[in-house]
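The data below hold one chain only, encoded as structure tokens and taken in the form predicted alone.
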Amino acid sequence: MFDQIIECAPLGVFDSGVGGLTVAGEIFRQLPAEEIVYLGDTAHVPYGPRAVEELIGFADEIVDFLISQGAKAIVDACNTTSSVALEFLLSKYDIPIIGVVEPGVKAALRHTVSGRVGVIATEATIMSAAHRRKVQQLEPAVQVYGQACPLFVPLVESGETNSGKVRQVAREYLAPLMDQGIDTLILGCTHYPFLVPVLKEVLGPDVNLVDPAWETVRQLGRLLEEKGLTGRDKGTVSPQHRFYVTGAVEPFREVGQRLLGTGYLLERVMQVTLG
């Protein structure tokens, strides 16, 4: 009976806002039997300019909330907190928790030919040098070039993903990386896959874009199998996903639905206060 309860328990997913929906979408596709409980900390978005101690505090409160909702495993779908808070979370909680930095790095190392890899991310993620450290650990000869992109998250959170302003900002951010001759670019924030059409347009066809969401969920699937936590096939019964936000519900629902597309409906969105 206990094993059945664990199997039916949801997966916890969190991010500073709508960005983690890229990971949620991959869970829907790769692990369709799994239910998720998602929290977007929209009251505090963007995370990039915030202090490390503050980010760890946010992540701690969020994980505690997701565990209270019955989560059997948690994906820290925010590169910023994955960069600065994951070690703390793993030391405090017994529940399986995975981040998005390592999966993104491993995917980039499979793609690069020149050994010149770029990373675009928030200020906090770039300052943490988490991607560079992981690359040096796995492939010391590969060069990593980081670029903070502080305007990208607010643009995505507002639903602006394919405008002239986005193109202008993208050209400014990507120019230094193109000058370095990168052949692979890690999207070091889960908001950024929503900007892929513009990023491809600016970078051209010779640069591989790495979205860590796919690799993260593939790793999550392996982890669930190893731990005996894989959800059961519910047949014709659809998983009942739940979405929580710390800010206003309607902006998240409206922008999130537009970004996810009509294939997945954000019906159960609720506001919650943490702490």
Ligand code: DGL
The other form holds:
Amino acid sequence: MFDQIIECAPLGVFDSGVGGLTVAGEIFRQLPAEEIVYLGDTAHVPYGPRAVEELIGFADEIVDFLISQGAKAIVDACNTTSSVALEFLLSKYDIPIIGVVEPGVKAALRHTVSGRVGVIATEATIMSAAHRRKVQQLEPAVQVYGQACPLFVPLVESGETNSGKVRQVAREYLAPLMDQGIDTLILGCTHYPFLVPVLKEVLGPDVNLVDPAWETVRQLGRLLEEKGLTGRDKGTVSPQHRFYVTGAVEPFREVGQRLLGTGYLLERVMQVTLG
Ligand code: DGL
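Hand over the structure of the form predicted in complex with D-glutamic acid (DGL); the form predicted alone is what we had up.
First the chain shown before, then all remaining chains and molecules of the complex.
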């Protein structure tokens, strides 16, 4: 009975907005038997300029909500809260919770040859130096160069991912990192993989772009196996994913669908008030 409940329980996934869909999409690919319940805290996006205490408060409320929705494990699909709130969440909740910072760093360390790694992320993530601290812990000889990109999240949330404005802003943000001769760039915000075509165009072919989603979901799969929490394949019945937003439903559904592409139909988007 208990096993059956666990097999059918969803994974909780959260972000400030549509960014976590880059991780959700990877869950659909790597762990197709898993069902997700997603929370996009769109009433508070962007998270990047906010204070640490406030971000911890948001993450706490979200995890509480996802647990109330039956989540068996949580993916903090936001680098900002993974940087400043994950420790708090792990100390407060018994449920398995995985963030995106450590997986991103591990993937980058596998790619770099020169030992010069860039990180682009929100202001709060760069200020926390979470990626730098993790690299120092795992591979102290590797140099990390961080760059905050405050305009990227609002652009992606409005569905603007490939315009002249995005290109111009990307050139400005990436120039100092290119001057440092990085060979690997961590996309340290889950909104940024949606900007990959422009980022590639600006960086050229010699810089590896690391989207932490793949490694995060690989680690998640292992964690679920270790804890005996793996979902059961329901045969012909596809998982019934649910999406909640704290702001308006339609912009999230519309932009999210455009960003996810035609492979997945973004249905069941509902508004919720937290706290
Ligand atoms: N996707 C969030 C992250 O990974 C964006 C934070 C924001 O809303 O500024 O950091």
